[in-house]
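Next up: just one chain, as structure tokens, the form predicted alone.
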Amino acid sequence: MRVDPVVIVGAGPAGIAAAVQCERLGLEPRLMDRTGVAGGLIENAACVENYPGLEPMPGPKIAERLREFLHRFGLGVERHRLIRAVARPEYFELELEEAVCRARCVVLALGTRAKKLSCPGAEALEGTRLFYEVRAVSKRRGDGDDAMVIGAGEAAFDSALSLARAGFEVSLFGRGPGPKAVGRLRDAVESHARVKTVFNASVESLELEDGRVLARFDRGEEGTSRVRADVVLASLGRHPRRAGMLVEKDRVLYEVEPDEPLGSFVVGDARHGGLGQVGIAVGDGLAAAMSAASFLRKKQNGR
């Protein structure tokens, strides 16, 4: 079986940066993603305004530019879902959903997964009325529909702004006493005519009633509030996609520092958690590609 020089799993900003840099260095990378599409979670962003050298622009536009960037270097994205990656003496063996491949180096840009809403009724509504990514909600045309956002952090505020701009009437509910989002994003949400924020509201249950979602919130001394919406977006934070994925003699390689000479690199939010900063992800991907090139040169020289 062929052994590829570098396989990159995950086609968000970190994986794309790694793939292009590997191509520039002559490493002939393979780039894979479970969706088969480049871009990653950046498509959920209402606006990216802190990437040096680029004017502020919405996340979907950034994703489009990333796809153009890949195409410019003749790179595509293979649709594969990684099941398991195991370190062998001379290569990594990647067990994919429908295939197996081998690589001298592996770059894991697996991103994050959403923390699920834990309350009665949530599981039954997931994927139809309850979502964890704004791009999934945006496909349901807004134009006056009511959207409920549960969460009070940066991602929740960003999602509320995206939905408001898409035409939804948005109510954002946070269980704490106030917002966790700060600065320009907080100001943009709080000044938007289509967004209402409510705090000290802990969701107790969700159910479908007359074609709409009925949510019950514990408001403390104010008692229980009943709120209806057409769709619900839960934005409660994210977990790195990493536990148990890469194993060597029962040792989880995600616990190994990326610069150790093992040929495996974890980049972007899979490494840092839910920071959600495209600049950090891109830098991580570039660093991994440079380290992979150095690792492969040492292997070729017998060191």
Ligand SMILES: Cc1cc2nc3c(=O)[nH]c(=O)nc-3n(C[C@H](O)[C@H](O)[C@H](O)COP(=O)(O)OP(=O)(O)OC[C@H]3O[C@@H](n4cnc5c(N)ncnc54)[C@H](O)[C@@H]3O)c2cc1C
Second form
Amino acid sequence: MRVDPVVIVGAGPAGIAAAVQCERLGLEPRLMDRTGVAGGLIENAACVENYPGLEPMPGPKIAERLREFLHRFGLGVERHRLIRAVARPEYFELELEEAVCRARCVVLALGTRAKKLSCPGAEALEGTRLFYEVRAVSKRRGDGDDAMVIGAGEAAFDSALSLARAGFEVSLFGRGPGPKAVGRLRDAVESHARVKTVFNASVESLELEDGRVLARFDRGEEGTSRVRADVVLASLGRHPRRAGMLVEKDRVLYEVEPDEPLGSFVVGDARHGGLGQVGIAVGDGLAAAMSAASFLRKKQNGR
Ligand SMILES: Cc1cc2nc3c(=O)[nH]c(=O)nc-3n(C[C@H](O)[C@H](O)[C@H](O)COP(=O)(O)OP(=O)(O)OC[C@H]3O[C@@H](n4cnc5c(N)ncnc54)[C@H](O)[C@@H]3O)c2cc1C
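Form predicted alone already given; the form predicted together with this ligand follows:
Now the complete complex, all chains and molecules, led by this one.
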């Protein structure tokens, strides 16, 4: 079986940056993503205003720019989900959902996965009324609908803004005494006419009642609040999809240890352990490509 020089798994900003840099260095990279589409998590951002050199723009527009960037270098994305990467003496064996491939270097740019709500009723509503990424919700027409956002961090605030701009009437519920989001984003949400924020509210249960979601919140001394909405977005933080550490339904998905000498690199949010920034992910991807090139050069020279 052919051994590819570099396989990059995950086509978010980190993987895209790694792929283009590898291509520029003549390494003929393969880029894969379980969705078959490049872009990654940034598709969810209301407005990205901190990427140096770019004017502020919505996340989906950044993702579109990243796809154009790949095309400019003649690169595409193969649709594959990585199940397992095993280090053999001379190469990595990548077990994909419906295939196997081998690579001298592997760059794991797998990003993060959402922390799930664990209250009664959550699992049953997931995917129809309860979502963990705003892009899934904003595909619905928002006009006049009520959306509930659970969470009080940067991503929760950002998502509340996206939903309000899409026409939803948004109520954001945080467990703690106040917002964790700060600065311009916090100001934008708090001054938006279609967003209401409620704190010291811990979700107890979700259920469907007359076609809408009924949520019960524990409000401490104020007792229990019952709130209804058409759709719920939970934004409770994210777990890194990190090599050797990701356990999903009691199954270890990846057996590669980060940065082991064979030529494996873990980059972007997966490496940093939670929600990061596009600029950091891109820098990581570039650095991994440079390291992969140097690793392959040394191998070729017998060192
Ligand atoms: C609401 C929101 C707003 C944000 N706003 C900003 C902002 O304003 N500015 C900013 O800099 N950053 C922002 N971010 C953060 C930014 O989106 C991330 O830091 C960035 O996308 C991380 O890039 P990444 O390539 O490491 O991972 P990701 O973008 O998460 O990409 C990982 C990719 O790996 C793929 N993948 C996962 N598992 C597998 C598998 N087993 N096999 C194959 N493929 C797999 C996924 O499909 C995905 O495409 C925001 C994030 C959110 C959620």
